[in-house]
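Below, in structure tokens: the form predicted on its own, a single chain.
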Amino acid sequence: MKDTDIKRLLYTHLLCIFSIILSIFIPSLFLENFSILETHLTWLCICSVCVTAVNLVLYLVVKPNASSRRSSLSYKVTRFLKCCIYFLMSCFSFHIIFVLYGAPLIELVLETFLFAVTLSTFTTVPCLCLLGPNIKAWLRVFSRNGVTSVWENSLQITTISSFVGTWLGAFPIPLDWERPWQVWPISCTLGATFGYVAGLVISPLWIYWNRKQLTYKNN
């Protein structure tokens, strides 16, 4: 494993964290009364757009899984359309899972769906950027010993930490603290965001710390 790969991963993750910061502070300069709590739906949309845009640009520039095969225009268009379909399927799947776990079925539908979009942005978008619309590759990466690069190792950590953050964010909702951030799905989205950012910070540090023990099939 090369230290340059870990440095590239670290810089990429720092830019992803910067996209979260942009989604919080930059809109307040242009939108009146903008805040994460008071205009939560607006923030969810802006955060999803910022994170998706940064992920797309970074993976196009860094190209961690660059391949010279199947580079025709028709293949790229087909791949892009498949990625869009996978992303929409992820959003609807998360929406259904949230409802099954207790989210309102009829009320707050928009809030639930935008939360599903945001969680898909934190989890599905990086998978699509790195692995493409390839279910076999996804299953390989999220199996016990299936990763073949530091990027895939990092993908495991950030995805799991986003889910864990979402799960932890649901705990304050039923408590009778009567805080504004306990309204569905604010605490869950904040938990998912903190989990995603924590994964971005932890993964390169963990990979660097364990670089001597980690081995990859393509190295």
Contents of the next structure:
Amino acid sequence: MKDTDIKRLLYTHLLCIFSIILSIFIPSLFLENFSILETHLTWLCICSVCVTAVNLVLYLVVKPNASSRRSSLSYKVTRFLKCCIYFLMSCFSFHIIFVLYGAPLIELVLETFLFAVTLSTFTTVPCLCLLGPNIKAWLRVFSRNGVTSVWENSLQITTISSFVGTWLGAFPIPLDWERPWQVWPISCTLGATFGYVAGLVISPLWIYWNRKQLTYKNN
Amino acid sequence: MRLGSGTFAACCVVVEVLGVVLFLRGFFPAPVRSFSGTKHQAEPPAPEPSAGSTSNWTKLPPPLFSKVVIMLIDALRDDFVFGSKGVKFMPYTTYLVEKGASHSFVAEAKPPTVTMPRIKALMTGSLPGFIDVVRNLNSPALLEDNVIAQAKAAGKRIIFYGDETWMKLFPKHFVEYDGTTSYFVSDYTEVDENVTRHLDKALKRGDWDVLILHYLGLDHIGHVSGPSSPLIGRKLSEMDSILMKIHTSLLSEERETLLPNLLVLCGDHGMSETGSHGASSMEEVNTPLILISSAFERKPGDVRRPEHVQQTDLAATLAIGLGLPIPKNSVGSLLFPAIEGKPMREQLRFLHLNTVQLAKLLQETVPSYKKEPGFEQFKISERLHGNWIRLYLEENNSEVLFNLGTKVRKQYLDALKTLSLSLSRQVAQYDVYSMVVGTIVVLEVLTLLLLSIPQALSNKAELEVPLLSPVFSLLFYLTFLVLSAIHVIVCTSAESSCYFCSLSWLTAGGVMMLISALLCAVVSALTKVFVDGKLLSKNAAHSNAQWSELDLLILLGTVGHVLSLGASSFIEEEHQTWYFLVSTLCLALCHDIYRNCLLGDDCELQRSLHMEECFGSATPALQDKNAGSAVLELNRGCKGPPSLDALRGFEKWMVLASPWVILICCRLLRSLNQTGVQWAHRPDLGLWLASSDHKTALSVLAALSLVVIFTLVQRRCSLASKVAMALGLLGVYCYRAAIGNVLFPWQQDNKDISKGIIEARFVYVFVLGILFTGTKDLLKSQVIAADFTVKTVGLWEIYSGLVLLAALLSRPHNLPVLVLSLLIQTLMAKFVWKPLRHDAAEITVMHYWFGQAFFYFQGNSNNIATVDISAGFVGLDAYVEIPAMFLTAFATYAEPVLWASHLVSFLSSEASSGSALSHACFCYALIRSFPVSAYIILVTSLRYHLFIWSVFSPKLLYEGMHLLITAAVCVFFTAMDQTNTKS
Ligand SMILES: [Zn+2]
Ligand SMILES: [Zn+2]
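So the form predicted on its own is up there; where is the form predicted in complex with its partner chain?
Starting with the chain above, the whole complex follows.
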């Protein structure tokens, strides 16, 4: 049971990574002058759309929440709408947090907001897919010893590593190297992406190595 | 001997301060000085060299110019004259530079580009050491040999108008003077009119030999509105017209005298793109230097590009021009174009004099001077010169003479250049021995602190300090012997002067004993840790302490901050690091709070499970203690829930909201003062408020801030100090109104700006009164035991006295910083630390982090230029050294000190455990000594870095000062702790 879960986890993660890589290379076939640094905003949009789509598709195909029972259409619709609202809220709250961290309030609003959207797709979208719009469950997953399945464990790892990546991504900004990627928010978005990818790679491996020690309450 | 951990930490920090002082003394060496004789004219000038026949030129050559006018424009950047701005706004100067009888140079000022060291460099020709910046606050009379003193000794009459600094540097040197103070930076017309109004009279009178004018207006404009401000152009035009006036007057006068006159236009330093100065950017370093005299003939069409020279070169040139001996410590070389028009024999004579002076200086400062290439070149050129003189006196063919003369001249110029370069490099010589000794002391202290963490943070908060164990005393004597041997060897063999060797033997011996004693302590602590480690490893399974996310963040943040100090940009932008860490801390607290509020039940569940496990185990007798500790830890792990659940609705909401409120406050403060380097030019609220157009807004804000300060502080004071506080804060407003920063509603015009001495002293009385009441309460609580509230009130009163002092000293637009720091302290204390029950160590670190962040919120940076010197003059008539230093230091470090004193009063009011204060003291000492020690090592390894003087050294001074203040705070902690244990 567990091993198959880990295998499925690995495959889904590989697909996610693949989608990010595609979002870097495919648009240059269709768009002129496309590069991550020059047309950063376009890349941000494409990347977040790709990752969201892949996440949704994977969720529908893999169905990690085995216990989710059949329910009516209206329930599903309200749930979906709730998810959308949650996603928007997370975008705005990330934006607010960035401003509180020192991002300029008025200049570069679009950049900051798109960065917030990207970070939301890396963190909130998987959470919404897996846990649904349920704040208590989220807090449970993100507190110590709160995870109940392999999926939640990997979710915890990828989300935290995305945040840490973003956090570390802010460090090169004050350095005086004068590189194009040191401009806000490019280094942070790159940091978030690297963190997300690293989380995707690490989590299956980590879970595999620690599968003996990991005991989940429900399994 | 058993010591409380607080006392132990205080002792450690005090010792560490000693080590840092020693290190600093070694790191900032005394500048190149000729100590052989401070009396002038003691030695006769070097005679002209000659081979065989004797020359008749043994006296100093006569002056080249009859009158010299030095027009110094503060912060004149090279492109203000030579660039497009010069063409636009300074047409006359541009004409002189391009077509007139002049020589123009770009003179490079060595950092620190601050006015006083630059004036010294211009007049002495020496390079003031970095430590002179610190003395810039003090500016004592210049004792070194300099052009002004030489001129006065030669009976020249000197007139000076301009910046007061000159009068402090050269007291009684000027026959007539009028100083303008650079105290009010926002004034840029009056300072210059004060200079110019004397000009006509002085030019007409003509009974002087040297006229010095120092114009400050340009610098003030730069500080207030930057180099691209339209005011700059107007000021430059004004300066241009003044230059024209002086020049025409000098020219008309020349007809009557035989000798030509000289007009020197120069800047002391440049101006960075943000309008400040002090560092070493190209804009700050490059200044124009223009010598104008009818002696400098120029053929039409002779285009001269400004040559790059050193600022120190002016002193030698002026000395030669006035017929004076060159200042002894001058490292500059004569500006050759100035003497180009003279006959060959005189040219060589001047070059010889300059080379002899430099060679003598080299001889006195470098022990192995004979191996220096400059010295060899000097010897060769002197010999060639002698040959030339012989040929000359024998009256040989003039063409041969001329060709040989040019060769000698070239040789001399090369020698000058090499000598000057190697002498300038001497300044950066480090006194490595003192540095090493200082570093050893600091590192030993840090190791000792680190090794004693487990003991010091235990519940008892006491640790064993072994002093008299026989083995270690053997070790002690051995180390002491070895160290003394090393000391003798180093000090007898060292060729360069070394501070530690120049100390008396007794003091040096004391330091040696200290080092060996510390070594013994470290060794014994190490053995103890090993022994304990073995014991601990047996039951390691049970005692692995759970690290909360907060602890992890604190640890990583501290380590990360220390690592970041290795990069110069991170030092320049250190405020960003702290803002970032504090924001992250708030988010971490937020996460903690929300988890505790929403998931309280889970923790309870876990705890009960754990209890069952432990009590169900087979060997209860042995495991009892472990189980107890485990439960304790679990309690710590989920400490929040019981108390959080008990909170009422409003308070619960406040708890939930407070991290966000704090974050918003921090973000507001961030936009108040832009500091650092990269973003310092961004517009900020502070600058907006400080500009004279928004005086009303500033007044309202200041009044509001003072009211809020009162409401926040008064709640725990006694009645008397409440009244004193209110009156004191009123006095602060009156003081600001008196010096013209803010307005009274009933008095719209700001006519009479005074120094506000009476108002400031009025506030000082209340500060002292409140501090006195606080101390009295503390003493009372010590005598009458068990009166706990009296002590809390006393501590709070001391804290509020400090708040009042800070309110007086901080600039009016910085009062919101004070308000928000008080607000955040209140919020954190009431809604975060108390309900979440953080332990003393965590609270201490949080206080420290906030203190650091607020240090930068105040507008400070790691650059000396941001120190607010005006705080040292509050309530003082004239410059009085000790109070001024104390006030400046307090104003700079007000926020860290306030956070520390809040920590004391908060911890002692929360009487949860008796050891909280000593834990806090220990943590405070540790968290400060860690960066200091790391930074000392970093700076030592980076001592040849390009930015060592502009970035790393100022930071080192800041670190040293901060450590000193930490030592004071720790001693205060310990004193409080002592009263605590007694009562
Ligand atoms: Zn200046
Ligand atoms: Zn200035």
